[in-house]
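In structure tokens, the next block holds one chain alone, the form predicted alone.
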Amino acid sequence: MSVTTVFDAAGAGHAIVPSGIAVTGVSRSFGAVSALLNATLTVPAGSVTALIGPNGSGKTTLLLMLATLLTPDTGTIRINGHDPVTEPERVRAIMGWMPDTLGSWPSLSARAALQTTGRLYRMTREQAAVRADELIALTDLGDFADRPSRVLSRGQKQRLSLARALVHSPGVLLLDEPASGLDPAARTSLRHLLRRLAGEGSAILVSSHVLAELDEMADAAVYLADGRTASPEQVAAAGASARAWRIRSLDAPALERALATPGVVGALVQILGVDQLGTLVQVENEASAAALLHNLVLSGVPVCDFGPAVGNLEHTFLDLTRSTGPDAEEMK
């Protein structure tokens, strides 16, 4: 971790310490077993990260050591500066987790149980109780506030996690699957938390496998794959490759005769079908797609619908963890 030292107009010296999340190296074995390997990523303060992988790929493990509840065999990790592993006390005071399954006390209603967590952050109960209404408007949970846990669903028991996790007004939150299990509309007004939370200073770390929902709301990505994170290098090499671009028109007719006419089609660009939603090409760079377009309007094809058939995150996963190819065997 580097530290700046800025001097004051009396030439004293102050350590400015990054602010959110810093992975350098980090390893950890379960046994004969490696979860993690050399694992490097950094959060900012003011951002959204998705953290993506493939299922066994040491994501939860990373996670559980960012929250304290593991300790690295190698390697270091700063929360705001902070050392888990030596200062695991001052990391969960400007900290907020939700793991992916609520672990709640059952008996005890939603109103309590954020009450009650306050009273755990040293809040008075008169200030647990004021948070507790606060953070039951934002998640929408004033219909269910008074029921016992237990009888809350899926996606009510997420808003709770959330809302538990914020009530100490964390500085660094990390999400597991936070939008497990919420409708439409929850997702949404997620989506809209995380980035106004982003937009105050927060840095946070969200892991998912719904990477549609990834893909809006986050600034960057890391990928993990058989416990490595991969390269910027191979990030930008996956996300720059050939995809598959979906063109819908109003005329399909016109549509497939255009695009078996020479010259339309560059040689950068493969026709790969037609689904229910369209006609799929693989297109190579964003260059040819825009030249396609162009070629497609230019010969009076009505256009409707014209980008690519995945978000992008989901294309550099998909590109990343592929059983061959060159980025595949590196990150193995």
Second form
Amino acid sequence: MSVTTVFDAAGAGHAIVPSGIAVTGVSRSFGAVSALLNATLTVPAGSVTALIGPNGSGKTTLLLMLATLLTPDTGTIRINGHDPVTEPERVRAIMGWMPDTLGSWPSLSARAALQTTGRLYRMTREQAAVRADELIALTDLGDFADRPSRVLSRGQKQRLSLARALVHSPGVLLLDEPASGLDPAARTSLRHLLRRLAGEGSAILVSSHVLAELDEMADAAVYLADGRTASPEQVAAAGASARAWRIRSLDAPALERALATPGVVGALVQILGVDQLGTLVQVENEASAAALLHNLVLSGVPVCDFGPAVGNLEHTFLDLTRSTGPDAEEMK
Amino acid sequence: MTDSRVFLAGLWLIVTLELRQRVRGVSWYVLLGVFMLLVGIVTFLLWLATSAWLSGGGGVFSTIIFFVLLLGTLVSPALSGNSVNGDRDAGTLATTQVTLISTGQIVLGKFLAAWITALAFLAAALPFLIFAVVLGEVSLATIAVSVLVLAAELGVIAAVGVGLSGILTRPLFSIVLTYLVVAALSLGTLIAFALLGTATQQQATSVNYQVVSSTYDEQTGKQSNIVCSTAQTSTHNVPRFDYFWWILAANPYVVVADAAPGSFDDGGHPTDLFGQIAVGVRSAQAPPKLYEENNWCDEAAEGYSGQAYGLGPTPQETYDGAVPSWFIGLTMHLLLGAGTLTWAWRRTRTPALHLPAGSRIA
Ligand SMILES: Nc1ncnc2c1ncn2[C@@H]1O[C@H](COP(=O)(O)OP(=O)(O)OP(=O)(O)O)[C@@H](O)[C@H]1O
Ligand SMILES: [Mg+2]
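Moving from the form predicted alone to the form predicted in complex with the partner chain:
Below is the entire complex, every chain and molecule, led by the chain shown above.
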């Protein structure tokens, strides 16, 4: 089969519409350790889904199974309709995987590594060279594209790794902690890149520990704890639970006075304390937060910052791990 | 493109990638240079030692071939013994496996690259081999067969190195184990052969009839009135090397030596190292005489002819009378190489069902 027939067969032959990633009831254990227990999730084409969970919760294991490297013990996986266990070649043609470990051929330059990867995907020499140049521009590798990758910095290697996952323009992207080690500018451009790829119809699954960042780019989130995916009900309950809000005022004593005035703080609000960024209050739900802000403004407090102390994903994550993980306290 | 064209293209890609990764660079050329220097010195000394300008280049040629085999087996494990598990540790194995390259292409490509690397030593020794051929007395058959079998043996070591690196997870272990396999084949076979042969001693009996007295006729040189002794029986222990000669067949040096067509001088003596080793190995095939009867009286009556006993077969006769063993050894080696490669392929196949304890795929 030539490169075009593989891609055609994989892309169009079977599934006419790319259906993204579908995982049902997948478990995998390594000897006595069960890394994944009955994980279920879907990533529709054209969307970015965040994969969130504490260390050792099975994120990498799940991505390895999606990337045709591990077989699940039970359960089924479909990547655009193809089973990675029985049709690994079809899946590989349409799937790009960025590992969490930095690995690159040490004596090859970034450009040569990308060209080689292209050739491994059965591109011709010319196609691979063109694609490598595109990716070097895309991931801003230009200045060090011709140095051996042994000498690249962590962030530079991470960008090379991302570029390598994109070589064959895959319709399904699996990224294992892509943002780790990236500088803020690179993170922003990663975010834009992923949104653009999703807009072009890719199904993207991103695992990360930087939840604030995922907040900005993910359409949906999958929470893993001890190898289990949290059910939608659990996620909804955790998202709705009481959370901390941070208030900052231009006049700190005025804020303190207002909060001490009876009637301003409703029954559902509890003052947690003051930190260097402002005053933290526990708010039961968004309605009581709105009421509190209203009262503060009415009392003449010059409020300049009023919002949740942690992002949505982080709040849900912390709440879920608090309720399931034994080491939740340490996490906090 | 057909499927096999795609397979071969991917295979060659892995070979070139592997060669660029592992052996390119200054240190590699320095190593080859040092090797050439050593072979040069050895050639010169052999030329002096064997008076090659008179006796021909057979001795020099065969010794250089052995030298290449020695160096190849010493360097190859270090270069090939971590090719799969080293890549896994470096994180480049899994990223190759998610592309359209199959595990078979990876394992086979790494093997070919390791083999080509070892063959570079043969290529570096080429000028000296040509020099030995120019000295004369080296047959075309010897050149062809010994070079081919040497190349095959280097391939076996490369296959074992790559295979073990795919079977074991720790690079250090697989390199050490490859060295142990090389040592077991090169030295272990000799030790096992010697120990087993001498440990299975058997009693040999010899019965002698001695001339007690006789009358010797000066004129005719004949003896008459011979009085014979009764049968005198003596026993002694003999080692049974003939049970174990096949162990030596597994020795790579023996394989190369035994495969080369024997070249002998007029007196039936081997003219190169190959012949000497082959004669030694093949003579072990003959069982020792466990019962011997020497009737010296009959001999005396017939007059000592000198033919009846004393001179054994010439080395050439021993060589021609025994079974060649090299293809047994070579077959064993090829099976060993193919077996370890197959096992390595099974262990590294993805999607992986079982992972070796304590290893991660990426
Ligand atoms: N090959 C393996 N053999 C044994 N145990 C393993 C193996 N791979 C993973 N595990 C175990 O499975 C669990 C899940 O590991 P995994 O790497 O998937 O976690 P993770 O969610 O990616 O963690 P992190 O956030 O730290 O990257 C861990 O407890 C880990 O120790
Ligand atoms: Mg991980």
